[in-house]
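Take a look at this single chain, the form predicted alone, given in C-alpha cells.
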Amino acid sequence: MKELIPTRQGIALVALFTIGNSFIYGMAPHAGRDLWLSFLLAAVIALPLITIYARLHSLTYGQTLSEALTQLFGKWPSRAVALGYSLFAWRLACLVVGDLTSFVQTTSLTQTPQIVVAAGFIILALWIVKYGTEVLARWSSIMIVIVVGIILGTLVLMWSEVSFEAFLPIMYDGFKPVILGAFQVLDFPLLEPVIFFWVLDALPEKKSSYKVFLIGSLMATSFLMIIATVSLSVLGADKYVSYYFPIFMATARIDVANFLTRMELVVGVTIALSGFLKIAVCVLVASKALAHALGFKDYRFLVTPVALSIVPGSQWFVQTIMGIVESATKIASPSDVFMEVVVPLLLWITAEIRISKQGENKAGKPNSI
C-alpha cells in the first residue's frame, strides 16, 4: 500500500533525518578552524548526488521502489539490492542508537545502563513506525519547527561568546584538511538520505522528489554548518576538536544575568527528538527492504523483530565512547561509499537506459520503467 506524503512534510522528513544525531559530535573535525569550508565543499559534491537520488525517484514515479527494482534488474538481483539497503539501514540505526545512548549516559543518566536507554528509543520508534510513513511525516513536520527553533534560539544566546578570531588564519594547514573534513561530512550525514528511496512511495507530483531531496538536504546542511561554526567560534578550534560533545559544551557557557543557564539540557532534548526520528526511519527502511528481499508484500510484521534486534546491535558495533566518536567522525567507509554512491549511480544509469529504449520503441507514449 502506497502512503501519500505531501511535499512539505517530505522536506521536513528529509531535513530532520539528516540533522538527526549529527550534531552530537564535532562535525568535520579534520578541518579544524576551516570546517565551514569543508561544509561548503561537501555541499557542492553532495548536490549532484542528491539530484541523482531525486531523478531516480522521479523516473520510478507511480511505483514503489520494490516494483521498480524488479522491473529494472529482475526478481533475484532486485532482492539482493533490497537486502543490501536493509542491512545498511539496520546498521545505521544501530549506530544512531549507540550514539544517543552514549550521549545520554555520559551527560545525564550516568548510572543507567545503556541497554535501558536503547530499549526506550526502540520502543518509541517501533510504536510510530507501526502507524506508517504518513504519521511519521506529519510528526516530523511538527518536530522540525520545534528542534530548529530551540537550537537557533540557543545559538542566538551564545552570540556574546562568539569570537571570529577562531577561524583565523584561513587554510593555515592547507587544503588537505578541508577535503578530509568534507568527506567526513558527506559520509555522515549528507548522503544518508539515500535510504529515502524506500520511504517516499507516493508524492503529490512527479517533480516533488526534487523539492523533497534538494530543499530538505540544503536546509539540513545549512543548519548543521551554523551549529558547527558557532560552536567552534565559542570553544576555539583546539577544544572543538578535543571535546566529545562540542555543541553541548558550547551551550553550557550560556549565562544570561545569572538567570538563564543550563541550556545544554534543552539541546540534549532536541538531540533526542531528532535522533529518534532517524531511528524510526531506519527501522522503517530496514523492514520494507527486508520484506522485498524475502518476497513479502507487507512489511509491518517485520517491524518488531527488526526493531528489537537493534538493541543488541547498538551494543555490539561500538562499545566505548571513544570508539563511537571515531566511528562517527571517520572519513568514509567502503560499505557507505558503495551504498550511498555506487549503487544509486548504477540504478540511475540503468533506469535512464531502460526508459530511453522504451521511448524509442514506443514513440509518442508515456515512458515508464
Given for the second form:
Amino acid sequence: MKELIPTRQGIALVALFTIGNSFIYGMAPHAGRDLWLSFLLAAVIALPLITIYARLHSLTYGQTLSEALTQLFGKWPSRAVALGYSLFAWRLACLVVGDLTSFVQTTSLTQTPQIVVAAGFIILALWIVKYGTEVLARWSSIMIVIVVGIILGTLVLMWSEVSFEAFLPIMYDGFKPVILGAFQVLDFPLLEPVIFFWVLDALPEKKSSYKVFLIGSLMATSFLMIIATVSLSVLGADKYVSYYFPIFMATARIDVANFLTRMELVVGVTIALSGFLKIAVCVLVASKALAHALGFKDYRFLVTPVALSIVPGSQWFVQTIMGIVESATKIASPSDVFMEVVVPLLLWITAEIRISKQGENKAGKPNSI
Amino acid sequence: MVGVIIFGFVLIGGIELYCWPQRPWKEVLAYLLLLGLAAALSVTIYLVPDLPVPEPLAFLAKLIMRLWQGGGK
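Starting from the form predicted alone shown above, please give the structure in the form predicted in complex with the partner chain.
Below is the whole assembly, all chains and molecules, this chain first.
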C-alpha cells in the first residue's frame, strides 16, 4: 500500500530527520573556528549527491523502491540491497538511541539506567511507525515549527553573548581542517537522508522529490550551521571543541534580567523531539527494507522485533559518553560512504541506463522505469 | 536477569501474535525468528557487555588513513 505524503510534509520530514540528534554535538570540531567554512563546503559537496537521490526518486516515480529495485536489478540483488539498507537504518537507530540516552543521563537523569530511557523512545517510535508514514509526516510538519521556533528563539536570547572575534583569524591552520570538518558534517548528518528512498513511497508530483530532498536538506544545513556558529561564538573555539554538548552549555549562559534562565532545558526538549523523529524514521526504514529483503509486501508485522532489537543495539555500538561523541564527530566511516555515496550512485547510473535503453526501444520516451 | 529478558520477549510476542487478525505461517515464522534474534542479542549484550562490534569495511578505513597520512611512511 502506497502512502501519499504532501510535499510540504515531506520537506518537514527530511529537515527534521537531518537535524535529528546532530545539533547537540560540536559539529565539525576538526575545523575549530573555521567550522562555518566546513558547513559551506559540506553543503556544496552534498548538493549534487542529494540531487542524485532526488533524481533517482523521480525516475522511480509511481513505484515503491521495492518495485523499482526489483525491476532494476532483479529479485535477489534487489533483496541484498534492501538488506544492506535495513542494517544501515538499524545501526543508525541504535546510534541515535545511544546518543539520546547518554545525553539524558549526562545532563539530567544521572541515576536512571539508560535502558529505561531507550525503552521509552523505542515504544513511542514503535507506536508511530505502526500507524505508517503519513502519520509520521503529519507529526513532523507540526513539530518542525516547534523545534525550529524554540531553537531560533533561544539563539536570539544568546545574541548578547555572541563574539564574532571567535572566528578570527580565518583559516589560520590551513584548508585541511576545513576539509576534515566538511567530511564529518557530510557523514553525520547531511547524507543520512539517503534512507528516505524507503520512506517516500508516493509524492504528489514527479518533481516533488527535488523539492523534498533539496529544500529539506538546505533548511537543515542552514539551521545546523547557525546553531554551530552561534554556539562557537558564545563559547569560543577551544571550549566548543572540548565540550560534549556545546549548544547545551551555550544556552546555559542565557540570563535575561535574572528572570529568564536555565534555557538549556528547552534545548533538551527539542533534542528529544527531533531525535525521536529520527529514531522512528530509522525503525520504519529498517522494517520496510527488511520486509522487501524477506519477500513480504507489508512491513508492519516486523516493526516490533526490529524496534525491540534497537534497545540492546544502542548499548552495543557505543558504551561511554566519550565513545558516543567520538563516533558522532568521526570523519566518514567506510560503511557510511558505501551506503550514502556508492550504492545510490550505482542505483542512479543503472536507472539512467535502463531508461535510455527503453527510450531507444520504444517510440515515445517513458517517464519512469 | 536472563530469564526476565526472555520472559519479556515471550510475553510481547505472545500478546502481539494473539492480537493479529490473521496468522499466515510465513509471517508468523519471520516474526518469531526476528523476535528470537532480538532476544538473543539482548541476552548476549547483557552477558558480554564488551562484545566486539563487527566492522566489515574497517580495512578500507585503515587504508584511507594510511594514504591520507602519506602512504604509511
